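The data below hold one chain only, encoded as structure tokens and taken in the form predicted on its own.
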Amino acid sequence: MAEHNGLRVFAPATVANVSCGYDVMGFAIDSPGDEVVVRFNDSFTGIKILSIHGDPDKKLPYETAKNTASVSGQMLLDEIGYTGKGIEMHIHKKMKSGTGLGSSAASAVAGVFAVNELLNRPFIRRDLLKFAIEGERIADGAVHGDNVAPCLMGGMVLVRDSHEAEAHRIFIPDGLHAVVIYPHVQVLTKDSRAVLDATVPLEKHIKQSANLAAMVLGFSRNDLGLVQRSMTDIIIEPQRAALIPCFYDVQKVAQEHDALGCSISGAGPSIYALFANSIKAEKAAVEMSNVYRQASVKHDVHLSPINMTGVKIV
């Protein structure tokens, strides 16, 4: 991009917990996603956010220290010891906050990835998680890194450590391809938080983490069958299902076009199914959408590859 309009980044929706893997897996999608553009200002020290687009209610805080995008990018620069010229962040807003597709994920990462860029890569992408993590904190408090590392990294991944930052992209088979629908409500993640038991019985530990594990297995061997038999949340999604209109309606229709899983994305009340290949996804994206449409409920819905590439100029 011509250096009179800055540097222009996009940065992906995600969607995390993967079904059995609540707040250690996630997944990039295509679309929708943020962008922000960041160019050298030298009326300033530090970062500056001088407009925010897509955000009609005004909802979004200016202050450096209070927007997820401008949080992550000024720590990087207090990390390195940066006093050079002053940067200007414009956020542009392609996704709602409450959807389940981290949308404050999004702009932490693309804002932290836009400044390092500017700044011609003080750090290797990779080493960028921590700062997009503690920028997503401002939005909910929670330290996790299931939206911020497949937004960074891309493709599907596995989050060891959210406070060490330490996540891992893991083998998948080629061709998966993902329905998500976003019915028009919202639902805060911490709100969505606030309704979970924070006790697990043992039996159930224990059946999930076997989920997980054998979900990673079959990924890994491109084992589809044991992938399916293994991407059932049997801990969170019986919790959150009633805060999302239609759940268990969408959810069937999925599971009867043969769905590897379908779950609740992020904090909802987006709804994700994974399938084998695009030919699946497409109808069953038209059978999902149709329980929305019956039911009178506004959705979006978004049919997408698993994006491999994370974050990215543009």
Contents of the next structure:
There are 2 protein chains.
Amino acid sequence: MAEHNGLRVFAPATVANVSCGYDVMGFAIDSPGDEVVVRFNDSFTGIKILSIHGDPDKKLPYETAKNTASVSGQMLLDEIGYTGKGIEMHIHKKMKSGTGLGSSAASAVAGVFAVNELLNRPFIRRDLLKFAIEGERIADGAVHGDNVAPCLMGGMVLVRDSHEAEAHRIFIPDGLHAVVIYPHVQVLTKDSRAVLDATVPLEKHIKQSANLAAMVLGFSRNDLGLVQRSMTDIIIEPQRAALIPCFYDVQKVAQEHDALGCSISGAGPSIYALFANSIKAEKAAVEMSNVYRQASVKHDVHLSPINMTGVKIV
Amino acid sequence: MAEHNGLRVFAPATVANVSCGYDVMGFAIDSPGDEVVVRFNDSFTGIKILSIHGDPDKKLPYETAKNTASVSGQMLLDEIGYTGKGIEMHIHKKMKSGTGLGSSAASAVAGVFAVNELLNRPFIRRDLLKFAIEGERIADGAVHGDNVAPCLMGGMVLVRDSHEAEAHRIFIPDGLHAVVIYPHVQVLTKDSRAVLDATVPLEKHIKQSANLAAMVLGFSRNDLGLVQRSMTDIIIEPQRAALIPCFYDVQKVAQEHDALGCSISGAGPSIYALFANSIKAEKAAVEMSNVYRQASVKHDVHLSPINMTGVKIV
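Moving on from the form predicted on its own, please list the structure of the form predicted together with another copy of the chain.
After this comes the whole thing, all chains and molecules, with the earlier chain placed first.
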């Protein structure tokens, strides 16, 4: 079969660790995102990665047991005891790893979603979460669903329990718009985790958890004032900000443009800011970008509504 | 004026530290509760406490600056620069302090609510919260609104910020019913605070805060399964359980009767359990009480719906 006969899926980038929701809140944006193409192949069994595009440094593994896309797909096959034709996989990376935009999560979701579609959906969409979380774990070493869940389901997602793969899309008002800025510096997730204290002062725990609950309540009620008061991070952000060039300057500009919240995307170095509408977001994006331009920090800017679809066939 | 011409208010008992909502979630029950009577008195200025009933050990102070009921009322007078007739206050305690049912909070709320009513409502109800929190602080030494807020507003309340007196009633399904058991042992709030570690492991913070947000979401969506999975406390309860006789035995019985959640009420020693309806609550109450009866622990049992009214004129 030629590649054009394959099944192609797109999995969007995601912002995880949304402010007070470290490891539990994430949302999807429209672009960038990864694509995965799958098709049946009689010449082997199980999953084989035949090509990886967009990985100039050849960092990503072809080995089925090591690539997040094939691991999640293979887990699905194992779960149903699949013994049919082999499945070849072609991965098109559209975002680098280490940007804080859920690159490995997007591949994990794309892989298992594509395999599920190819097999005519043995699972409903939300039941793919456990496979995607396991795929993500291969890349990251940690079990956390706040990238894979919004990548799979779209929208703004609260992950109650990553080990149980329990996640909930929460209601959000129409029109929310995100600015995501990726400064071209390298921050590895494991380094970003290493700077974190193993404990949290009780008072900060109380304040942060109240804000998380209030943020969910604010979104649910379309009370953006409440969202804005709640979208802060007094625990993780202060420990990681130093890893990111000009973080507080960029954040200040976002806040001056009435951002609902602005913090570190995932493990960084990307910075996200969320706005009530695209007009505010577009104005803010220009000024946030200017901070980096003036500091001679190379960077990319992404402007996007919250992606409400999640992974999809394209 | 005779006492029967006074204005009498009732302020309900409250369950604070609701499971994963330490210092931020509380709800009101119908009884017990405190009553406060106020009336004008020409013979002095400001507030004077003229009688305190239901305090056999004479522990509660008459001094205006030291009793939670008069402190909250006096703060209101100070805020509006009140220079009118004196206000005499009569306090009818219907619950002891140190039970974990928000005794001092009820007095603080009753005091300021009564004064506000007597002056023909210079403030709307929710704006009394800051005065009540300050009154509560006199008794407790800590600023926390998870007793006074539900006592004032009724219902199930999320306190986002006690210092800013920002609290939100959250939607809860009809019919919820609480069992509250008060074992006759003394646990002082300050002792109960002293056993707590100053820090929380990061992993527990993540899990507990996700559960808090999920509990709020579960109530909002009438998803009692989600409420039940979320209503746990992995941080505070394990540290305080030893202060309360037979805590885990009572909790186990509640859970066997399908409690949505069961944990320590406030700083203890009372134990609360929340149920989807009164039938389950009534059955559970008998068995929870039996645990204490068999262990020869004297105790009181309160059965109540969530009080949706809060403090009121009676």
